[in-house]
Amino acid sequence: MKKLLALLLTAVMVAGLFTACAKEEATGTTTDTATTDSATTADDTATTDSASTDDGKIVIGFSQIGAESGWRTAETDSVIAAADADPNIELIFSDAQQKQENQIKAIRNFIAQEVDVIALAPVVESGWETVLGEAKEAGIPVVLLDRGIVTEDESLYVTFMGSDFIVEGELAAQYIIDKFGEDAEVNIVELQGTVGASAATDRMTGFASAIAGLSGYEIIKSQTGDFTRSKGKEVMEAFLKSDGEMIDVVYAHNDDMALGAIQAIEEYGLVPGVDIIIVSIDGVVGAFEAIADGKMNCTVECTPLLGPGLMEVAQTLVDGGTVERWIKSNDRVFADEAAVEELPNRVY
């Protein structure tokens, strides 16, 4: 009996051992399967969230400088409206709030999302080599909007869409020369755009070169107003405080700074557009209204309506076509009565 009981106990223990092993093996298989399924799901989700979808749409990542002026807002509106109107386009928009680091972060996000085209309005000219090199390596073409960059590697972007800022500066200077005459003595104060921005650098260069041979023309003060109305007013107040009655002309790199300067001049007790001639660049509605009111004299057009053109360029690039290295805007000069006549036609 004792031997029989021992044999029975042994059999029970062996059976229990086999059952435990079977459960452990079954549990291990379930875990591996779950891990595999989970990884597949994660990969599928990443593909679904990617900007490059399979619906045939062209995905454009647009890094905008910010909303520092009416002109800048008009450009943003133009791009968004053009994208909305095109069923083949999907736009991812990023507002950098005038910080280059925000634009670099946005571009890297665009690369991660595998967009088809990157559109960049660069806040400054330099410092883009690394991030645009990453876009190039990813095979994503970069289109520069309204501002250029300085780089030794010209292949980092495929085209620049925008105006010739040097010519704009020359046109602004020519209006002043025509108004006063080449032999006049003219004291000019200059409200510069954002330091390091191509628009500011080139508009300063163009203006300076146009008056270089005229001994009576002198820029007595020059300082950045950061392309904003409030800063333009602040800097003009300082100019008036130091040089007041000596100032003949204000040359502003954009209309918003000029409008700020007009406020400062009025508060100082002088008549803008009469006591001090106001010449600017951009061609926004506010400038045309100021000219109509006699408070401003001239604005050189720099169109922000680049949206439709950007959509065409994106389509061409995705289709494997080529575009011009510089797609130039057609800018015009509006002064005095010509500006008043044009006012009803302005859309920005």
Ligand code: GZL
Given for the second form:
Amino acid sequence: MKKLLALLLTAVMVAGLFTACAKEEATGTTTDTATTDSATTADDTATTDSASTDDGKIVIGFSQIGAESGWRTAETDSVIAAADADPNIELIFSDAQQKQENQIKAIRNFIAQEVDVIALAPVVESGWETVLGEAKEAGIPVVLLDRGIVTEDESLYVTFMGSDFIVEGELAAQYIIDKFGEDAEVNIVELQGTVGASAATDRMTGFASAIAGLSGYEIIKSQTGDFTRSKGKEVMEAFLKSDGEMIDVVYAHNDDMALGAIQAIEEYGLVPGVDIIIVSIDGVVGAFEAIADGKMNCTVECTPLLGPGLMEVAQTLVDGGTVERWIKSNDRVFADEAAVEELPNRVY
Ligand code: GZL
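Same protein, different state: after the form predicted on its own, show the form predicted in complex with this ligand.
Then the entire complex follows, led off by the chain already shown.
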């Protein structure tokens, strides 16, 4: 009997040793992707009680958009890895599967759990005033990650951590202008990101402004591929059907859609990167591989590796410090031979 009791006691003690560094939020929206596997899931009761731990850890509630692109999963991996590496941080992760209503639900869960900081990657720019007003009421600072929001009330979030998407659009256009020359006749098809997302809106604006003064440059078709490879392929198939040989350039708001477009162009019987120039944004390793294979021409880097910076910002805010209103990522352009040389260095 004594042996059985000792065994039971040991089992209970061992179970208590496994604290969750990153907990999956029980919003019913978490997906069982590989990236969240690395997040140790907590004992479910923990997600309904207050998250403010009595062991002095900082609790971050992170509402992530989903897993629509290689870039997105790289960002998720970066945030989870950074939280796991910091003994002072506990992460509650929620995957909204592209739905704003799931993000709003997750934010309300974070408020109810009294997290210390809310990190939000807003799937679209609008519709956040009410729920971020509730976070403000609760005294919980909000950090915007990789996409912005449109609001009259600047106090609804503390900082935006991410890239300048307008500049990214301008850099993509500049590659094309340098390649063809300002006086050329260039027909462009545009694969837009998610409708209403700041990354899509601003990339469109930046690109259009850069070619505005060039009479021979025309965007003959523009349609959303929702930042996904499959939709990018589908939309490019439609472009090829309607405009085929007329198309000189594909401008994709992200690499995943560009990779889908490459597939469509090959199946159509043209040579991507040669017959049709392909320019996109993100800098995922697949884009570098496509450039090395001669099937793509240029990618504008938009780093997803925001995890370590988010941990620093959370610590600063909890310590009562202040942070920049816009913690801007530095983006670089990788084209042709320079991209081939860079390929071995890519980490996402
Ligand atoms: C950019 C980010 C975009 C990426 C896409 O910061 O919001 O969303 O460019 C991702 O790959 O889907």
